[in-house]
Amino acid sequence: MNDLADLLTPEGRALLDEVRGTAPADELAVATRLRREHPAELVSAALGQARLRQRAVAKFGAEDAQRMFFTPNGVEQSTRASVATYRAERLKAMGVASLADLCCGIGGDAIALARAGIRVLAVDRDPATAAVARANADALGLAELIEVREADVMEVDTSGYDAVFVDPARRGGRGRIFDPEAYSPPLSWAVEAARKASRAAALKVAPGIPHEAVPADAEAEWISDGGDVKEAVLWFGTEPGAVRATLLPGPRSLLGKGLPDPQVRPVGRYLYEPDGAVIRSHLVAEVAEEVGGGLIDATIAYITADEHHMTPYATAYEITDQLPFSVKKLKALLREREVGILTVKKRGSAVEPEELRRKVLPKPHGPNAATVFLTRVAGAPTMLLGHPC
C-alpha cells in the first residue's frame, strides 16, 4: 500500500478530515470504529498523518499543518516557516526570480520562497520525499511555481536559475553530523554550486559550524527566532566575509564590525545575556560596545555594565547580589528575599539548575520572583541573583 497515494484519494482525504485533532487517548476507539467501514491501512495510515500534522503545527502553524502531508524525518528536518519566509524575502530582495532548491525535503522551503513569487526547481532523490513535496505544493496552490523533481542533487543542471538554496543531509545513522564534509551533498560540493549560480546562493549549514570553515567569500549568518538558534546560513552574492546575526521575529540583524575581544570589568549593576545568535557569530563585542559593557570572564559570553541599556540582542538583568559559589548561602539569601520562584541559568558551570532548584527551594513559597545565574567572574565560581529589567 502507498500510504500517500491512498491518502490523496477521496476517501484518503474524507479520512484525514475525520481524524483531524485525534488525542493521543482516544486513537484505539476512533481506529476501531472507522475500521468498520475503510481498510485497517487506511485508518492507519490516516492517523499517523494527523499525529504529525499536530506535531508540524509547531513549524508551520496550524493553517498550513493541517493541510500539508508529512514524513516523520520531514517534520524534524524541515526549516521553520518563519525562518524560510525571512531567507526567501531576502532572496526576493536580492532580485531572485527563479531557485534551484536542491535537497528539498518535503518542501518547506520551496513553499515560502513561491509564497515570496520566486519560481522553484524543488529537487531530492528520495522517492517518498518528492512526492510528498509535490502533494504540499500542489495543498497549498502553488503547483505552477514550484517543479519537484527527484533526481541526485549533484546531477542536476542548474545554469537556467537565478540562484541556488542547498540544504545538505546533517544527520546520518548515528545521529547528528558535525563534519561538514560529512554532509550530504557535502559543503564543498554545495560552495562550488553556490558559486556557479548566476544570482545568489544560500547553503543552509548546522548553526555549530566552525567560523574557520566558513569560505572567505561567503556571508555567514546565524538566526534564531524567539530566542532559540535555528540554523546558519552561507550567501554568496551578498558582502564576502561579512558576519551577521539575525533574531526572529523582526527581524532585526547585527552585522560583524570586526571588533576585538572585549573587556574584562568588575561585575556592574547591570547583566546581559545575549541572545544565542550572537553568541554563535562571535558578535558579542559588537553588543558590549552597545550597551558599554565588558565580559564578566574572559570565557563567558556574559556583558555586565553599570546602566541600563535598551538592545535587541540581549537579555537585560537587574543584579542585586553577588556571592561565591554556596548552596547553602544562596538557600538562606532565598528565604530572606522571600523568594518563591526561582530561574536557575548558568554558563560556564556544571552544576545542573533542576538540581540546585531542589536544594535551595526544596517547598518553594514566597511572593517574589528572582534569577541566579551560575557562572564565572574572573575565574572564580559565582552566583549573581537579580531580575529581568
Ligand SMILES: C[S@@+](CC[C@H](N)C(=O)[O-])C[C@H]1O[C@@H](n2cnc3c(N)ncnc32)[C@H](O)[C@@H]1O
Contents of the next structure:
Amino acid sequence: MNDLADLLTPEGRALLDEVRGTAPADELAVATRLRREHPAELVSAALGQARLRQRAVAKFGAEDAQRMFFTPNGVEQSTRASVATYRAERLKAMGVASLADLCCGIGGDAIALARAGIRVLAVDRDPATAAVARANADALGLAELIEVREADVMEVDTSGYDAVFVDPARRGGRGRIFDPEAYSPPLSWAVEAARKASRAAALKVAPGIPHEAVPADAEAEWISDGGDVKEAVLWFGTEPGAVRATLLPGPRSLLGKGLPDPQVRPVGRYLYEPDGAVIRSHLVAEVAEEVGGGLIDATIAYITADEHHMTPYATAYEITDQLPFSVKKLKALLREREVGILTVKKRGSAVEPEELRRKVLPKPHGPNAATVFLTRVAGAPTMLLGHPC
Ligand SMILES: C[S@@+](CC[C@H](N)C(=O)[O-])C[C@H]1O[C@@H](n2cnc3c(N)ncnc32)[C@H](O)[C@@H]1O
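Having seen the form predicted alone, I'd like the form predicted together with the ligand now, please.
So here's everything in the complex, that chain up top.
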C-alpha cells in the first residue's frame, strides 16, 4: 500500500479529518471503531499521520502542521518555520527571485521560500519524501511556486536559478553525522554548487561545525530560536569572512568585529550568560564590549560587569554571593536566604545539576528563588549565587 497516495484520496482525507487530535490513549478505541467501515491499513496510516502532525506542531505551528504530510524522518530533519522564514526573507532581500532547494525533504524550507515569493525547484532523491513535499506544496496552496523533482541533487542543473540552498542529510544509519564530508551530499560538493550560484547561496550545516571548516569566501551565521541554537548557515554572495549570530524571534543579528578575546577580571555585580548563537559564533568579545565587561575565566563564556546594560545577546543576572565550590556552604546559604526554588546553571563544571539540587535543597520550602552558577573563576571551581535582572 502507498500510504500517502491512499491518504490523498477522498476516503483518506475524510479519515484524516476524523482522527485529528486523537489522544494516544484513545487510539485503540478510535482504530477499532474506524476499522468497521474502512480498510485497516488506511486507518493505521491515518493514525500514524495524525501522530506525525502532532509532533510537527512545534516546528510548523498547529495550523500548517494539521494540513501538511510527514514521514518520520522528514519531520525530524525539517527546518522549523521560524528559521526557514528568517533565511527566506534574507534571500528575498538579496534580490533572489528563484532558487534551487537541493535536498528539500518534506519541504520545510521550500514552503517558507515560496511564501517569501521565491520560485522554488525542490529536489529530493527519496521518492516517498519527494511525494510528501509535493503534497505539502498542494496542501498549502503553493504548488504554483514550488516544482518538486525526484532526483539526485548532484545531477541537477541549477544554472537557471538565482540562488541555491542546500540542506544535506546529516543523519545516517548510525545516527548523527559530525564529519561534514560524510553529509549527503558532502559539504565540499555543496560548497562548489554554492559558488556556481549566480546571486547567492546558503548551506545549512550543524551548529557544531568547526570554524576552520568554514570556507574563506563564505559568511558563517549561527541561528538560535528561543535561546536554543538550531543551525549554522554558510552564505555565499554576502560578505566573505563575516561572522554573525542571529537570535529569533526578532531577528536580532550581531556581526563580528574580529575583536580579540576579552580580558579576565574579578566577578562584578552582574553576570551575563551569552546566547548559544553568540557562543558558537565566537562573538562573546562583541557582547563583552557592549556591556563593558570581561570574562570570569579565560576559558569560560560568562561575562561579568559592574553595571547592568540591556542586551538581547545575553541574559543578565545580579550576583549576590561568590563562594568556592562547596555543597555544604551552598546548602547553608540557601537556608539563610530562604530559597525554595533553585535554578542550577553550569559552565566548566562536571557537577550534575539535578544531583546538586537534591543535595542542597532536599526539602524545598523557602519563598525565594535563586540561580546558582557552577563554574570556574580564574581557574578555581566556584559557585555564584544570584537572580535574573
Ligand atoms: C535534512 S533533510 C532536508 C530537510 C528540508 N530542508 C526541510 O526543511 O524539510 C535532507 C534530505 O536530503 C535528501 N538527500 C540526501 N542526499 C541527497 C542527494 N544526493 N540527492 C537528493 N536528495 C538527497 C534526503 O533524502 C533528505 O530528505
